[in-house]
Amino acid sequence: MEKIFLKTDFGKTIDNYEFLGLNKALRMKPSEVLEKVKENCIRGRGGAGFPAGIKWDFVAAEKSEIKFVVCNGDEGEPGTFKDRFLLENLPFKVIEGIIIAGYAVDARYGYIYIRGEYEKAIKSIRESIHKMTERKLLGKSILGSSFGFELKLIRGAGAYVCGDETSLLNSIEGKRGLSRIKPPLPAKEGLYEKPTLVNNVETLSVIAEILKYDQNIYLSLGTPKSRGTKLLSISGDVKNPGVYEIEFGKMSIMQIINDLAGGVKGSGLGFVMPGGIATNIISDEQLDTPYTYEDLEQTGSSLGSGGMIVVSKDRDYLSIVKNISDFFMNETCGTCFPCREGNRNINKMIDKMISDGKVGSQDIEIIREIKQAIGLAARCGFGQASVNSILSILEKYFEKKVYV
């Protein structure tokens, strides 16, 4: 049986991108077409993993004459690089997912939001639009149908935070990248207060993909909980770093590792942030694990944004920790108070720890109760999950030890 794969449609131009999934999705009605995405059982794949199925549905239940699609391509978690490529290499299958969307929850309007350092990405999509407009793909009547779509380009200003699909919604709108209070939800109260979807750049791809196939193959790809395949982001001490597609379930933590990015570099690996820097650690006891969501979840860890980094035994791990502590200290937006002050606080300990060369157990249990206040109180998922590695990397190898 063929398998579905992302980059089945790599570098192919507007000449000879066929568009099959929206083809077979115009000639289906809007019902139908979210039925397949929700029998496909797609997870989000910008990190929350949330059933991209329920999110449409909540969208197209929406009565409204003005709804939007907002492509979420800002990916900035360090480590993270998945959507670049397909950005990159793969922006008609991109642009192809978001008006498959627009069909299904009856939206006309889009936005693709793009980090603003990715100057290749917003090129290509650019260009892609633009191309698309000219050959009837975007705008009215598209592919003779009824329905038209209209897309924008926006380029992200540089914040973290507007990875957030609150933040990113403001943003749009032309206001700074703060998250809001939720309820309402985005799907009833998004972008200029109107039903919105908000999706990840691969989640959309795969949406575009999983739409060109008549028989429904996905399922047979993955497990029951993680359908499909994955593109991966492979970074830091591995001898092969770069975006590896996968099937879940078909290898574990290791074995991505060692058969697809060559091995560990240096004197042997140390731990490995399965999902990116807001990922708990995975150490060397847990890489049997099967690259899923649910195996990861079982660790305590998370498949998080798909950005693997890998840390080998050479490093510091303490500077490592202060490494991350600054980034998250400086991208907090500074809504919420306690994950403002709360990782400005774990810096300074941080900091306190390195000049004394040693690591006590009191630092880490404040970490830990700084890490629930933030958890209790953080309106966004970056604050929720701001503190998850460094305090997983201290409990790991400091906790009751001197640091040298």
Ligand SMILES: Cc1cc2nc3c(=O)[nH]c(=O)nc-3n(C[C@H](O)[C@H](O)[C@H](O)COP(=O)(O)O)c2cc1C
Contents of the next structure:
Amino acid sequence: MEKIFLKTDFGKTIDNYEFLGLNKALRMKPSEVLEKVKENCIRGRGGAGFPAGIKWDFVAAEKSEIKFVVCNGDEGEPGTFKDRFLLENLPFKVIEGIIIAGYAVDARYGYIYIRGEYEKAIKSIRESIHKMTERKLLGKSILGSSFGFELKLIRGAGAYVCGDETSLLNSIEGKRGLSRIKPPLPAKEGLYEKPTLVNNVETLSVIAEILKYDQNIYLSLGTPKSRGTKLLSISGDVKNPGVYEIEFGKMSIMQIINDLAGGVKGSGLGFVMPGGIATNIISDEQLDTPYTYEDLEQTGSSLGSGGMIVVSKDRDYLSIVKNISDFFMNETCGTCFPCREGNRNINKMIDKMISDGKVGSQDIEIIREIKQAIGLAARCGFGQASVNSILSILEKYFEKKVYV
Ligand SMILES: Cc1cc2nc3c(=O)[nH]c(=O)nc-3n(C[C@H](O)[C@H](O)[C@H](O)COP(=O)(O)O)c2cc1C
Ligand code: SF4
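Let me have the form predicted together with the ligand next, following on from the form predicted alone.
What follows is the entire complex, opening with the chain shown before.
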């Protein structure tokens, strides 16, 4: 894999990681740091692609003695493991990004929330926080400046919905991981009702990296709507699953699968979930789509969490649908009736399809209606996305066809 951007400091220790981004940021005014994030047009890497600079602006504009930065490392989406890569291998860069964010938005307290199963990542971040505190890179007067920042690590307890930023805030507060009604947005009233910036691990790492350079080098990479590079995790039926970094717009889905992931295992490609199991599938005729936010949206899918899952023709598609449905049925927090009951009913319908050996003529129509109802009532993005891949697989491969 070409080392383009984020992997440049791979494997560095506290003795040779230079914290260049942080050094530079602390010599700039907070407003200049913020400007740099905006100029580089960084979009959030946690799934929604919201521009980081705009979110930072909201938090910076809030007048409050106490503000927080929260780094979202929950990464519960099946097939997504690019944040784990960063947490395990580039912990200083992740923490550096959190401190820079704190400096820019005037927050002196931070939390990093990591998925409970990520033992190695938790160890890596815990040790790094300790080492950085010893070297005065965390705590009071960072690098001799007047800026101080405290960072705490929170270990998640394994609920997918806690990746949603408001559920995550509840979880940090020791409450049940249920999402909150928005507004107010976390930027206004987040952790302990204080203005809070929530960003993904990769988003903050990218920002630490761009701060190193005088030029806005991110602008020279990617496309106008998808600047820079992206880490993606590829899994499923490929020969070389793993985490890869690519420049936006430079490779199509097919090239990613063949040139990076070593091609499809088995007798050929069936379909791809380009951004995790909450995204619509893209099928063989869409494989030339360049990997950018805008091009994937054109296909009706999305880049999602950056977790690409490749499925070969040899797989039993209905059992994959069942597997996805089990996940969403078990992980719904249950607050919104249509999300809770809708996902349960879809699961029952899929069980019946499997036992009958066919997809009934009205089944897909009913699932479409359930999806619509969930979409109207869902409090968080879980509900909106929970039926995407299920319905798109059924529509593409089973609508008006008998399954035997
Ligand atoms: C059910 C659900 C799970 C989510 N899981 C994650 C996650 O694991 N990591 C993450 O960064 N964002 C996740 N998000 C998105 C967050 O709510 C939020 O948008 C993100 O952390 C903001 O960071 P960003 O702007 O840097 O992308 C999830 C959202 C939903 C609805
Ligand atoms: S949409 Fe689903 S997961 Fe989200 S709050 Fe409602 S019930 Fe919970």
